[in-house]
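Just one chain is shown here, as structure tokens, and it is the form predicted on its own.
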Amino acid sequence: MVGRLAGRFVGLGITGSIAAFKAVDLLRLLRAEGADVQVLMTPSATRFVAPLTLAALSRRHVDAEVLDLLPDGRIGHVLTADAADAVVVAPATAHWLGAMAHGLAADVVTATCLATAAPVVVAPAMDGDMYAHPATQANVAILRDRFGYAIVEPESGALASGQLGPGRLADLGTIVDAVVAAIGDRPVRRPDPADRPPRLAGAAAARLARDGDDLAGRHVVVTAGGTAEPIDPVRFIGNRSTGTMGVAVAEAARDRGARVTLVAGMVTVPLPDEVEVVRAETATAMREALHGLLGTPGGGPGFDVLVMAAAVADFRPAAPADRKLPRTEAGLRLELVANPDILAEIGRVVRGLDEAGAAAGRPFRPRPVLVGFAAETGSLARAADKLARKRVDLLVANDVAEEGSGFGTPTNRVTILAAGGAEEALPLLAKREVAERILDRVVAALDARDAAAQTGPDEPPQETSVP
């Protein structure tokens, strides 16, 4: 499907609001619909969101500085406004409306505005009372009326204040309709790249290729390792599970630049660096430590992507004793209760689905990318129905009885299963190299997952193929 704005050039310029960091998620929409971007920051906004990600996402340099040069000399802001489609402003504080209106050019964002002969989309976002403001009402209507801005209205709801009110910055999916309308049939202004401020080349472009960013901007969740369930303070009942393969994921998805959090149960390999590390030794601790990742005060999802590659424990002792048991020659016997099956439980909860798969409240919006494992034993035959029950996006499974295939082992042979049939089966592979596979995957549905958003529902693709 072509994208609404394929072959565009857009400016997204960015201010200091503590919506800024939605701006990473309006950069991959405008991407996803085809756009050539290019982002403008307020010298407050780097400290909001970091330009970084944005130059990962954009495969520019961000422009932040007004008095910076490109590499040849060029104007950055200049070249930005003489060849744009569209510039949009999300969010636009009440400070940069203000300068704006009057022309005071004192950040690259304004000064781009102020060059500019391509429509101007403006997506304000700050409290409630200050966009009420007569001053703040008086800049937008010199905004909308005299400099015929589409202004894309804030929305009420939670604020950053703690107050409920008008403010909130709107729906992204809102101002991008709002940019393919601004540029509706008018001719493309400048289609040659070289009329364009450059791409990112040379070092920088060889780092990106080097570490990847396809993850940039997104919080990917992983769990690794055996889970303990205690008999006693001494013993346990657990498993042969290592961690190598979830801390293969973690490791992965942070060398793609996400920001990963990694719940860590029974894990006898090192746990990588700059990753959060929430420790999580029972199936209890581990479902405890995932539903309160799974949302965030606003009601929407927590993280964009789930990767269970932990061995959570089908069972544990129904009544543990507080102290250590004696050795007798009569044995143990012990009773076990089913733990809860923690996926499927976080499938449910995103759809908005109660036990028996009816409606039980509001689904998550975008719904996140679901990675569910099955360690199996002699056959996968049970792997399909297993996607299913748990509802998840993707499956990874594997048999843990192959040579080089089981706990502790640095390779990995499995079939990776996709909701929408799709499956496939992958060679022996180190288990770093089965990560980038899953990763792969996953990018591919957050990538369709968000295009789909301006059409229709925002849920992950069903996959008919796997590549």
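C-alpha atoms forming the largest set that superposes within 1.5 Å between two forms make up the rigid core. All values reported here derive from a predicted model rather than from experimental measurement. Positions refer to the first chain, counted from 1. What changes on going to the form predicted in complex with cytidine-5'-monophosphate (C5P):
- Superposed on the core, the two forms differ at Asp127: its CA moves 2 Å or more between these two forms.
- In the core-superposed comparison between these two forms, Leu29 has its Cα shifted by less than 2 Å.
- Once both forms are fitted on their rigid core, the CA atom of His95 lies 2 Å or more apart between these two forms.
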Given for the second form:
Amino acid sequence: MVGRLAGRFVGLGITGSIAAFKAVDLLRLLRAEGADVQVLMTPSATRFVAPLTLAALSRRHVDAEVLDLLPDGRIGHVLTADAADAVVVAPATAHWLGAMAHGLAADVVTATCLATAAPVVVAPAMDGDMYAHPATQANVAILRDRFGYAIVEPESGALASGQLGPGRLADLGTIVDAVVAAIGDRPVRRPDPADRPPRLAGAAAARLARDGDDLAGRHVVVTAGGTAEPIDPVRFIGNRSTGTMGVAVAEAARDRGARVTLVAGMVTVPLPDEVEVVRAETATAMREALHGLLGTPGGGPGFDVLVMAAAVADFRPAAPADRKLPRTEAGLRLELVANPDILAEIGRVVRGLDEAGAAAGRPFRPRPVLVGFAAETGSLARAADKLARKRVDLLVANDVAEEGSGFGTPTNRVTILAAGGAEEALPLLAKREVAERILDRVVAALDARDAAAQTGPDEPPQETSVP
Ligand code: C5P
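Switch from the form predicted on its own to the form predicted in complex with cytidine-5'-monophosphate (C5P) and print that structure.
Shown next: the complete complex, the earlier chain at its head.
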């Protein structure tokens, strides 16, 4: 699908409003529409949102210093001004509106707007009284009436100051629409990448993708460890899972900027810092915890990604005893009942399907990306079947019988299967490295999902190919 900004080069100016954090999502939306984006920040904006996050998402160094030159000696903001098909300033503070109205080019955002012949879109965000002040209103009027800038008026709502009123940054979709409208059918100004500020390439881009925040703003839920299905208050049926792989995924996602919730079963490795831990030691508790996190089709807290690395017991004792069972010479017969397949159930729920696979409710928009694991002994042939049956985007299959792979080892040899049919067999790698490779594909799936959501009402792509 071709985005409405495919081939376009857009300058995204961010100034120091609390709403600056929303610029991360605005950048994602512009990228999802196909735009090539150069981020420009005022010094105070860099205190609200990390330039590294924006660099990782735009694959360009962020321009935040008006006196800095590019490595080849060119002036970054002048290059952006000359090449941009549009400049969008969101959020725009009262101070920035004043500086712009009077041509005070002390920051790269103002300097770029002064130097460009491209249309400029401005989305103010500030406290309601500040926005209503005649000084601010006069500055907005100058930008709109004298400079011809498109103003995307702030919305009314709860403001950071505690006030209710106009001042909240406009809906991000409305801002993107305004950029699309401002460009209209003008020809692309500088299609040659050499005429645009340089993109990060090779090792620098790879390092940013790895150390940067390509999961910033995402909520990633990871399950880890085995489950313990009680026989009586002291005994249980368990498995050999230690939680190493799930914990590695949780740590990697955290280090890539995600908000992480770790749903921990029986885990024997240390739990990571700076992730929210929910204990769920039985399959039933894990199912409840995940349904609690899932939210509702229309929105709710929800999550963007579920990585189901836990070894969930397939069976549980039908009737666990309330008291410790005595030792008897006659032995013990246990009746086991099947546990629900939690992942398969979530795969259905997010698509609004019932157990028979028929439409039964509203699908989730956006639909979370689902990742399953399949521990096999011997052939990996059953993995593809699991991918389809559980309706996951990615299935990570490993042969737990192989030396150095599987339970309790620091390494894993896995094959990643994608819903589109692609398969990639990775070599024996440290579990953290396996986690990074999985998350690379999760990031690609999230980007594809967001791009699809921007371009049409259809179901987001079910087919995620391994890049
Ligand atoms: O079918 P199998 O147990 O091999 O599937 C493994 C995948 O399904 C893992 O991601 C595991 O966490 C998940 N699973 C589940 N509920 C179960 C059994 C497995 O969510 N009852």
